[in-house]
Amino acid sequence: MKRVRVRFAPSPTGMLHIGNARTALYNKLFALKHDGAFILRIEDTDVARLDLGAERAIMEDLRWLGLDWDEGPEVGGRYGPYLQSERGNIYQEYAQRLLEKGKVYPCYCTPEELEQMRKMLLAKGERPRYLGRCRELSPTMARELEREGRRPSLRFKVPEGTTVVEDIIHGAKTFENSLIGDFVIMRSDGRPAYNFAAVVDDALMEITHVIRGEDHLPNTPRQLLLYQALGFAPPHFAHHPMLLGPDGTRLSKRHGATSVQAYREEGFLPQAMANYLVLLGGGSSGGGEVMSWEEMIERFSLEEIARSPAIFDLGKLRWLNRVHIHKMEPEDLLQHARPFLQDFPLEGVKEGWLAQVMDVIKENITTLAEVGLYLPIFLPGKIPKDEKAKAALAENGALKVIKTMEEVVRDLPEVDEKNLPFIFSKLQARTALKGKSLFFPIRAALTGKMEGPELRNILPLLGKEVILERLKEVLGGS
């Protein structure tokens, strides 16, 4: 039996949508389970839609959903190039064959006469499709249209009949040929179109299972039918439910973000991302909505995929990026939330000391971005406060319970975990408070904010010294 080989073969025309994103998941993940190769290839002939930089851009977002190749762009590989624009003399090889086995023929059509080729079906109520004008054409009436300047595109013959896509999704799917129309395989300034190009790297490359997106479906009778004039074995076909906006309709930017950059920016964990792109249209039955890597590469089933579109979820999303982040060790989540504090002074600052902090925060945050709101906290120098702390500490006797806070700290030659009871004892004692009344103002005049990390979580971290400092403040601006 042939080694599972799969690809993901984005086109460089913009950042990397998270559908797509799921298509590459699908294919690592298939290709983890059995134990197999997954390649990057890059689509990138279609020059007039090209985006600088978002080559680098798509692999950066891979690399960090996880989502490293085996063969491809900058790892290399026996079936390179992996860059289509570099392996123009393969497809006018294979082109070549097609046309002398008379498998392909010459269109001089110009754009004009195509389009009004469709407009002209369209108002018969048919579907558009090449009617084969330069079929049949002689070559006296090809060098004319030559000698008029027009250079002519590489079209396939269809044959007639029906083509079966066998899908490990869909199941059977049957197309009839007829409506398929004669497609182009070269464009008239020598670039391979799509269907082309992907039939002959999938063949070179031995890509044994093509998991896709359902918009390719119309793509692969006509894939199929040129595997066969070429002489190649076709893989296997796979074509999962696209993902759907709340409100029904195909994801876009109209509801929210939908690259991968993006959610990399507002925070979300990859792992979260990818637990949620894997839950999306089933494929992952037999256990719980949370899982490691290990678990979906495990639960990973093509036959398990539902038919039906998937639901993209923003609510879901974030759930699950908290429960990652509550279940992350301080350590692994100090590295992730890294480029959300390069704003924050910390020269100087113990990564020991910076991961517990990390720690006691990430019980009141759903993405990395939100850090920032209890991280000046726990750091040296003044902070400021919102109206509710103003207010709290604005109370009846806030000022005596922030006074006899200092006097309980002062004695003592540090503060930390083990002397929290004897400091909340000697509070309730010298007050005759307990609960929101004894802690609140505390907790305003150390953090400025009511919401957030526990106060017993933020005292040893804070320490005696900036402790004092900040109820003295407080006591002070009395």
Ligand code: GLU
Second form
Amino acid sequence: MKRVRVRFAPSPTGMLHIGNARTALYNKLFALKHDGAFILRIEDTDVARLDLGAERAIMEDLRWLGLDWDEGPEVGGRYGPYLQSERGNIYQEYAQRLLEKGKVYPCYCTPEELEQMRKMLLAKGERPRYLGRCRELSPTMARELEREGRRPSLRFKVPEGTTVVEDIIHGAKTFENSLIGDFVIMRSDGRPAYNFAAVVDDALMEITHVIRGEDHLPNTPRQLLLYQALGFAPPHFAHHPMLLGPDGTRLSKRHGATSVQAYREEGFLPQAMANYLVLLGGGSSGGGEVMSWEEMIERFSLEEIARSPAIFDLGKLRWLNRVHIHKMEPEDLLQHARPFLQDFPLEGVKEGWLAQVMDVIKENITTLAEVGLYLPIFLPGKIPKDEKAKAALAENGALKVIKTMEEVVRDLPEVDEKNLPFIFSKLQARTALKGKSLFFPIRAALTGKMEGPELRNILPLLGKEVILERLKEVLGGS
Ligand code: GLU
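With the form predicted alone done, generate the form predicted together with this ligand in the same format.
Every component of the complex follows; first up is the chain already shown.
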């Protein structure tokens, strides 16, 4: 069998949408599973809609998600260039071949004329399509139109008959050619149309499997006709169902954040995001819902992708993020949390200690952005107390607990994991209190809030000095 080659071919018109990220992920997993190549191709010929920053942003998001490419922009490869805007002469050459073979013809219709035809067909209740007005244009007539200043586009002569798309996910789909209408392959300004550029590139880049969203299924019969006309063998096709919002409409801004960047900025882990996207709507068989990269690759199969649309469920993504945060090694977690720590005074703070802090905080957070809720507890200095903490410190006996804690800690060389049992038993004995009456005031004094990481995890990381300072602050009434 030929070596698997798949591609992700975004048009850089905006941020990477999570629906497109899912397409990219499926391609990447398929490549990894079959020891193939994952190619990134930028489809940037639609100049009017181009967003210059988008190409960079898409690449950054792909890399963040772990979807780095084997060939493509910034990486190179034997099949380049990988930007369609740099492949103009290639499209010209293949368009010329089709012209010579009589498979395409120049079309001089103006946008206004095309719009009129469209309206006429719609009024008759027919599918709008090009009816072949310029198919039989005589050379004299063509010259006449050129003299008027018209520049032709090139249209493909759709043959009669039917075209069958054999889709890995949907099975065989038959399309009536007469409903397609002769379509443009080169625009009048010399730029290629999507279907043509995609076919030329997929063929020349020796793509074996085209895995993309179902919204492209209507393009596939056109593309198959082009493969035939150009004399190329077509790849295999797999069109996955679209990603929908909870209300069943295409996932869009109305449903909340839709770009990968937004989720990254909210503190989602790439692992959780990838895990969620592959879980969504099938794509993996057997095993549990939480997957490592290795498991995702192992269990991935195109045949397992559901034919019904995938419904985006933020709650599930949040749950997976929590699980992946919990599973993460402290050093890794610190690396991922870095962008969320920029506003904290961390100069001179030791990496190892900070990683331990992350390890303690991780039990209480769902997104990395929430690290900021608990990090101040561990940093030196005064700690503001919320209403619940103030109330806990106003309870009967609370100050006695704080006073006793201060006495016990003062006499110790340091507060560490080993002497915690000693500290607590001394406190219990001297105050005759236990449970909440004992722990709540201490928690309130040391952390300023009643929820958060466990006290026994916090104390050794705070250390004797900071603990004493915070206890004294409460006792001093300051
Ligand atoms: N540029 C197209 C898109 O972003 C690519 C479609 C395809 O994969 O062929 O939708």
